[in-house]
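The chain that follows stands alone, in the form predicted alone, written as structure tokens.
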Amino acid sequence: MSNPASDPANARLAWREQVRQEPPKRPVSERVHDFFEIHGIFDEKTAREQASRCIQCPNPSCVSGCPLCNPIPQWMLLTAEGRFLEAAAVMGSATSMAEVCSRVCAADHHCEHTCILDSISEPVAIAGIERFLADYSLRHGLVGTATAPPNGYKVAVVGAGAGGLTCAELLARRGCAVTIFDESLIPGGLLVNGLPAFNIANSVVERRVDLIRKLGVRFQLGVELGRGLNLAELGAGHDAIFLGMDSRTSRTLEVPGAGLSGVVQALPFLLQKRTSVALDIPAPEVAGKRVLVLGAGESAVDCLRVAIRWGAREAVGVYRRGEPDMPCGKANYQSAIEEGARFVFNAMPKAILDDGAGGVRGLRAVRTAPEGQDVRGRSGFVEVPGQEFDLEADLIVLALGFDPKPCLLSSEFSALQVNAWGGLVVDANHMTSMAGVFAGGDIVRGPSVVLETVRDGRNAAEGILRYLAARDGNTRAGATPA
């Protein structure tokens, strides 16, 4: 069979004779009984044909629309042509975690929402593809473990989620000896410590952290900045520091009954069953129960799909605007539904009812209406009086989201500049107020998604080489130049 890219006259064209197609998919009665992931991979003639889909547009839309600027076009007229592994090497140069981010990615709300066909077709299959690429990639030995000769310095990170493992794998491969550091015994932060198995697998990570370890980074778990771990010392024994540490702290509810032992957040309930590492809250009965989830984010309707495998009678998620103002990724809300879960939309919480006994059994909602627009862009809203009603409940998670923390709560930071909400100040190669000392994610931006980590990630490692080589007056650091 030919393919359409290999014809410039109907290249162009090939959207209109190739229909969009989504990787495939393992059916419901079979997947809402275990935590392994849903989709497959796309075989090499499907690959080719999803990408001859991509018009090549002359200023393309899908590379601002993501958030790490990845060369899209490129990579997708080199899939077309069956250059798979040309292809995955022009992808590796916005991430080298490509299989960690088509996993998580709502593409739909990134670079498929800006494809210029999602105005006039269905918009190019842009995640299944790179995950595709990723994938043919590590079978077929692209990702190795060669660096450049050690040049001498030593970096130390703070963080192992995605933007600390970025930020320590370019390093490494450019020649520096680096060192990870985390409070958790599992590497991996919120990817493996906060996302459920069904979105991305353990091993999936697990690769990529062996892979690290290979190219000779050393990881020091179970140790916390501030306690066991010293700013003054890690600067004292390294070249560079970036801190890339989770930061942030789940929102409450403040409705009458909040404190009741029913009510339980995202994070905790998503964690009980996906850690081997004991929590100090218990672990929520959830067969039989009927579960309410309030929120609809990503975690929230991970919260709905997990209590679904958990056995819960009912998962209905509460959200006080309608459904296009979800700020979760259409994919993950079309798996809850098929899966079972139940929405009800415009209805905010005004009291968590007590079943007398400290437990749970039921919410108190009142229906919202639209009104104007919020600060992002999405629909306002305003109570609707007199039409409060209740929904029956055993245990009630909060997904309401996450504020930023603080880095002034340890003295750690004391020497380092803050901006108003006490996250850390970095200038354009991401350092801190602090010569050497650079940073990213969660604890400069505040509560940020994988892809804008892993960018800080890359850009922090890229500042760190420019660092060490200004600072010695040569190149020894391997730096690109700015």
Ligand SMILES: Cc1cc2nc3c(=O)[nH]c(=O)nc-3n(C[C@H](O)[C@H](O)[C@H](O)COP(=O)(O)OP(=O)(O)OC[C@H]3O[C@@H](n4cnc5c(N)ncnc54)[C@H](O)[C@@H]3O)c2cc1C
Given for the second form:
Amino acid sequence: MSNPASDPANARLAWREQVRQEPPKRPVSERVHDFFEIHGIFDEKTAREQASRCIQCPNPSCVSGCPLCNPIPQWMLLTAEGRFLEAAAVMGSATSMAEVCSRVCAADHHCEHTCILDSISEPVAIAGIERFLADYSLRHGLVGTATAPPNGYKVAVVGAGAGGLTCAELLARRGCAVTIFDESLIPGGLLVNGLPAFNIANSVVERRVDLIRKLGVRFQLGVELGRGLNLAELGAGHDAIFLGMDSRTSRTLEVPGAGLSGVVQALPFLLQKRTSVALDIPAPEVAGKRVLVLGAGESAVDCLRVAIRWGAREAVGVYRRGEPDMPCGKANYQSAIEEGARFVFNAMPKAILDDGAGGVRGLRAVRTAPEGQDVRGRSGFVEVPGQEFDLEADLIVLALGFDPKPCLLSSEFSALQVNAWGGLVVDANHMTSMAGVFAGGDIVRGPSVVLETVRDGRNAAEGILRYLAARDGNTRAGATPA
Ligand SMILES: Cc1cc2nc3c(=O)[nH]c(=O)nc-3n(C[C@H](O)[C@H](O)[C@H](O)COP(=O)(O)OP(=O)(O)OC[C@H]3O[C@@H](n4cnc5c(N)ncnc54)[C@H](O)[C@@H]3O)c2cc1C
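Taking the form predicted alone as the starting point, write out the structure of the form predicted together with the named molecule.
What follows is the whole complex; the chain from before opens it.
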């Protein structure tokens, strides 16, 4: 194919010729009946064409818009030239889990939002191209299992979520002997026990976990730090520890009727509909029901899409603000709308209505109007007096977001300095107040997103190597002493 990017004069103008394309999606009629991933992958020709839309800005704002500071223009140019493995290698310098990040990152809030083309045309399809490259490199064996020679250091990683897996992989590749401990029997954290499989298939996470095992990383599953396993024991057997446990607690709704039996929290709702493991509370019946989901973040949209797949008669989101203020990514939202979800915007819950038998018959809400801005820069809102209305529902899912959950403050954790909400305080190297104990992800920053967590895992691995090298006055850890 002709290659616009190879001619510098044309390269900057290709976006005028090429319209932005999204990776192929399975038809709605098919996908609403299963939990398989809905997106396919660009073919090579489309990947090259789409990458050629990148205008190679001298000060690329997509890089600063990415939490991982991914050198996007570099791999766009290589992709446009058809040098896919080289492109993937450059991309891999920023993230070891591109196949995960490209599936779950709300790119329209990050790199695609800051892409300069967003203001004059459509942004470059960065996430779609990232996904193509990640898949290409895995299929062509670029992501191998080579490691540096053993450096003699042993590191314990607690938590096999995105943060722990990233940290473990990078350390193993640098020659450390790494053991991951997780209380769950299935590694992956929220990637497998939270996010729906239609956004990221379990097999994608399993493939990464397998690769990490092949690097020599050991997994000790079903082991809980703080119960049966303590920090002192871990410290005695390891040169460094990375803590990557979760830290989120679901927000509740303080309105009359919130305790009715037809009101459920988003995370258990998603989990019950995903896991093969029996949970404490029975899975709510969804088939034929009218489901209202309160909230507009990723988990709210996920709940609507899960409800549709379980045969809900109606799946309606209710949000206090307007559509432009929705915290969820555009792609997830659009997919939900295509699949039949609806939203009632500018509506705030006032009460959950009782069906007379302890269940739910609906929601009383009040109209809101935008007013001012809140502390996070989102539109504020006020209730419109006298504008109450009822929505019928059989099941109400609370997806109001998460608050951070304080780190377990049992005696062994009491030496770790915590911040105002109880999250672990770390320095620039991700080391906690305890020498040799590092942390990252939700346990440090509170409920966050995968990319931030991956960045923490990556930076903590570098921090651990610097710490070990400085401690022992050598470079066998594979890093320059700090
Ligand atoms: C419903 C939902 C949807 C989301 N959607 C998105 C999305 O679309 N995009 C996005 O970027 N982010 C999304 N997020 C956020 C994202 O999933 C998290 O920010 C990220 O996965 C956190 O990774 P982590 O490694 O810090 O923690 P986790 O993934 O929570 O992993 C922590 C691990 O620690 C283990 N653990 C906990 N305590 C102990 C202990 N004491 N001992 C041993 N092991 C322990 C747990 O079993 C778990 O495996 C979503 C979150 C939810 C809940």
